[in-house]
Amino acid sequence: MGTGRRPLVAGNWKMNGLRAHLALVGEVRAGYDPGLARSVDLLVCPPATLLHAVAEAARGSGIAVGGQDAHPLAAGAFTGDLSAEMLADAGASHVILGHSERREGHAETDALVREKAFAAIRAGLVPVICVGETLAEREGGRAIAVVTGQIRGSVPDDARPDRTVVAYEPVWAIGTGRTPTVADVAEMHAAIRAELAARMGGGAEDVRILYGGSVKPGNARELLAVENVDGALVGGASLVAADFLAIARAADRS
């Protein structure tokens, strides 16, 4: 955990939730407590469909509410997408971008999380962008050259380190139960430190740098406590209310 920097915790509900999931962010919301609100941010990213009423849900809480992807314009004739300005109307502070689930199954470049990138600055949201190396990358001796060729080709120029994030998710480890090791986890995030100070220098020890891929209450402790990592993101454990509170309070440094 790096010292001035707020852990963050964000949950990615991905493509799941209905109305009825409502009840979990009142869930999340009443064992937010003032102590951990004192020392750990909150974030929930749930489907668009449910952006707007999350958003009124957690009004007041502390608790932050982001996007999970946006279209690079703020408008125009894109059947079916979403621009930064409407996840900002909607009540979103953030949006999740680049994710793995995205570059693989919607053949998502760098270059365009980049565009992404500066589409949610421009809208006034902290963009939470994604990296992280396939199985075979890591197996190669390749995952270090992949995720911080990622970091230059998707973190924009101008990105502001006190409203950047970035989440490195080992690909083979998202959903599967499979978790780097502590020592793994400590090199990448000290390569993606590296990689960024060479882009904003001194500024990107501002950056928080999460930390995603089977994240439970089990392992959350030990991997947050790992140097540089400054908080989680989380996909399935997040859709319980007990799951999330607990990791949130594993990263809790007060």
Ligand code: 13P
Contents of the next structure:
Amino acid sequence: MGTGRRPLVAGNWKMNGLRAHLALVGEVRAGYDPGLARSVDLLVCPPATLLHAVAEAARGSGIAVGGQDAHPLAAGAFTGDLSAEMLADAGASHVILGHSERREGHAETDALVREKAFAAIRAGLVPVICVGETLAEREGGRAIAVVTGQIRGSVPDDARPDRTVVAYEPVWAIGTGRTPTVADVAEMHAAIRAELAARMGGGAEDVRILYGGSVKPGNARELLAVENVDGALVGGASLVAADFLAIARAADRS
Ligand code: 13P
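Give me the form predicted together with 1,3-dihydroxyacetonephosphate (13P) now, not the form predicted alone.
Starting with the chain above, the whole complex follows.
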């Protein structure tokens, strides 16, 4: 964890959550006590159908709310899509972009992710730009090259460092219970920081770089202690308030 960057623990609910599950937000809110809130930022990214309700449930708590994707344009004839402006209107302050489940399942390219990040900035949202290598890329020794290439292609030139979040999520670690070694995480996060510095100069120190992929209460402390790991992007464990809060407490370095 570098100096000056507040840890951010973000929950990605993915395609999970009905109105019946909104109590989860109340439970997270109840556990986000002033001591924790002083040192760790929380972000909850529900499915878009729940954005407004989650934003209402989180109002005044300091818990930020985010979307999981956004179309590059502000409005138009794009059936089924949502714009960054719509997410902001529903109460979002952040948006996850380029998650591997969208890069793979929806054929999203770096260029498209960058356009979406432009859109987020236009709408006043903080983009959470996801990168990460596949198992074949890691085993082929190409992980660093792939991920730094994704950073080059996906992060807009005019991104404001203090309003930009990058999430490193190795594809093979998502939902599998497998995580990279601490040494591999340290190497990758340092490489991402260096790539950002080449783009942004000294401001790159302000970008928060999250680790994601099978983060659980049992491994969070170890992963979050790694240099240049400024928080976590949590999938499955974010659907259990006690687990999400335990991960948030593991991020507290105060
Ligand atoms: P899991 O924590 O379920 O592995 O998911 C990680 C993820 O994809 C968060 O965006």
